[in-house]
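This document opens with one chain alone, in structure tokens, the form predicted on its own.
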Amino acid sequence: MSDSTSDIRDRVQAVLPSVRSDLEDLVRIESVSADPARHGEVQRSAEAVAELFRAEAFDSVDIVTIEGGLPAVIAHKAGPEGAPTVLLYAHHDVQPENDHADWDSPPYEPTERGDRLYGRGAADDKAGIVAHLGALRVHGDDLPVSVTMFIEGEEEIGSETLSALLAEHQERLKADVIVIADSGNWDIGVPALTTSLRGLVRLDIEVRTLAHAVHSGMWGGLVPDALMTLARVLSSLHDDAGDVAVPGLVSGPAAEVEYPEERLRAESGAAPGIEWIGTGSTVERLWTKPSISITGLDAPKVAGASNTLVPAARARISMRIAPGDTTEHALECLVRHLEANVPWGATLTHTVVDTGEATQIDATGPAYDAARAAFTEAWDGTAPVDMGVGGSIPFIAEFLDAFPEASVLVTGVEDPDTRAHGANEGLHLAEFERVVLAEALLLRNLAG
């Protein structure tokens, strides 16, 4: 079989029916790994996965779990000997989504409106599981490189047991390359490798100011209330410029890519008229330097609010961390600073609620070589950007511990408007055809 880039491209237009065929069925299930009931549903997406790698005659494929966790399911072809091995990852499992209504077409349903297919893990990260698919069936018997599959079925919950099932399976997993396909692209028609993600830390705080609710009028002037208390902690926590002022979280430089005004405004969802906050360029602020929003507040409702002084108030601190900090370190900044900044003697506790290392990739060696020249040729002579996320995928630094002598590449099947998480999710199909002939070529690119 030929290798040539016009043969490879011609193979991927003929495996592409099958495979939006194959996405479309998987789309069907309803694997929501946070509802305890779908776990039925996440145990039969993991049960389709596998049954479409045996049809591609894998030598092995087993669906594994660890105790207390959810199916994940690895497979393994093998190519001519003395090839690499690459690792190919991807999720079956999907969020929640939500309200119906909210959504144009039926969340599970997949449906195509003009140049996007519609339905929950459309794209995130089914789309991620096909991909890997349609390379390996336009390669088909003549695979150049031995391939690993790990589709795992918990991601969406926080990869509870990623790391014992790194552990336990070690040896089937161990790879020269890993491909993870759970990031996404620039833009469309700009193909990216994710090179950095910050980290996250999620507080839950509480202040209290009293053992009891009392009345306003008797006690307003003298005792302060836990609402104002809460407003000034939560207050210092950004200086006048919106920067973060917890005193020595890590921040770091950014690659220079242009994010352009417009873009930025309509991506974001900005109400008109919004300033953006923090100093330095777009990119830093959202790739390489600290951030904290307050996600969540317990307090009484305006609606029948009395009059009394509130005796206690919580918030959720949700913390980006910068590539080159720690959760450890960045968790006692966060906390040293709120206790020095409790004001009027109230009393601050603190509960941690999860954590994610940030990570910082070296997209510099053959494998990433290889990698830009197929994105190069899939895209049409468009370069990849090397892209930062200010969201958080902390299992790529578990494959990054568990696996330090493997080339790590970060990439996927989203772009800008797919709505990922959000109602109306959609894959671009344009986009996910380059995503296929980019790996079809990566593949090809590595056996050399």
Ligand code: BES
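In this text, rigid core is short for the largest set of C-alphas that superpose within 1.5 Å between two forms. Computed from a predicted model, the values in this text were never measured in an experiment. Numbering follows the first chain given and starts at 1. Compared with the form predicted in complex with this ligand:
After superposition on the rigid core, displacement of the C-alpha of W219 between these two forms amounts to 2 Å or more. Once both forms are fitted on their rigid core, the CA atom of V310 lies 2 Å or more apart between these two forms. Relative to the superposed core, A266 undergoes a C-alpha shift smaller than 2 Å between these two forms.
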Contents of the next structure:
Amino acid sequence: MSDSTSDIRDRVQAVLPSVRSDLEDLVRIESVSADPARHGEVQRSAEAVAELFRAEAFDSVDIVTIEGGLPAVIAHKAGPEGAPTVLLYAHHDVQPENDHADWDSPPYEPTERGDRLYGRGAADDKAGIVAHLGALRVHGDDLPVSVTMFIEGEEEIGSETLSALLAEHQERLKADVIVIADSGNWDIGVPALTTSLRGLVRLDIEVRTLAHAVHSGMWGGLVPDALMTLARVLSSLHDDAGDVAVPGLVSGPAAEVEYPEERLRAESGAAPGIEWIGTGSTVERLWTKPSISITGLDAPKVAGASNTLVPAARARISMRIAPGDTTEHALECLVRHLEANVPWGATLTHTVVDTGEATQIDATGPAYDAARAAFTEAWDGTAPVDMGVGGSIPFIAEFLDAFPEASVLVTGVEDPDTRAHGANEGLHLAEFERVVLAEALLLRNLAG
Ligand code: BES
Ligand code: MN
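Could you please show the structure of the form predicted in complex with this ligand, as a counterpart to the form predicted on its own just displayed?
The next block holds the full complex; its first chain is the one shown before.
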């Protein structure tokens, strides 16, 4: 408790090499939750994570799985009598690496270049796991608080068995404060606390216009093909300004944050000449208004396409919903809109892929005071920005449902150029060091 900041800084320096090498070992495991062929790797990464906590002399370490789900790790280490319990969350599953050719170094071979360590999961979110680990190593066996680790294995596929996991292990997961290291900071050198996240609804739709493919010369002009029909359905999802045109979806106001145009251009990777879509402030469009993207399409390939009318075509719709909306309501609005916008009598069927609720956090109270003080120290006097993010962490709403009294702090290792989910995902190493320091200071402050 009386640990001075300079002692803690020294200890961060001492533990960083081991933390870095543990991160590299985790990145070498291809724990892609979206790929059933690699679920063995997800199991292996759960085991590797469990081993890391066993080595820290935790009181208990367990790998837990719900039938049909992927393994999570729950571990507990008691602090001083009467100290608060802090739950540290991260996830050990990763997104698919996609085309290896787009990477400048092999996705599962951690590689340092410039300021960064590259690799799938090097940031999202294996660095979240080892940031927690680093903070724990700094305190060693003098933990200022009791700690519960919850390292999930299916975050990237919508956390389907999470509510069952929370229910089954409710007693063990009870905490006064939870720290979710799965978001990021405002910029290199400028920390942030994430105070709002959008929710997610993913829906696969299929449009059918024919029982089977037929000659496009014989029947084109009379019978609509499914691909053209699907294009009409999809184009109904936005208005001419690029705002989402689905009636009924909730929008809210965003925090007053200046996000300069040059940063938006550089960080988004938008091609030259691309116009922004939608209306409202840019952070509203990113954080507190709904958005709809098409992330996949099943249709015949252009190479080899024959002169036939395509009988059926499919699309995956990825809809982000604003804090204040619910997935149940937003899904209902989306399906109603789609059904009202299928032209020419085509059949539209849909399947829900996954959903995750949005979150708006009340960023006040003692845990927030402790976090702001810790972050300001770790970033040498620069206070954290309260920011929103457009992405989703379904765990937060689920956890708050189960433990409404807990304070939730959303932190993380990402920066604007992390490229999570993309090729060349990379962790900014100097910023990572500050994240570890900030969390070590936070644990100290939370005890006070
Ligand atoms: N780390 C992200 C969440 C995030 C995104 C935080 C952007 C900060 C900025 C998380 O791992 C993620 O990608 N979540 C999925 C959840 C979905 C599958 C329910 C997402 O947002 O697509
Ligand atoms: Mn993540």
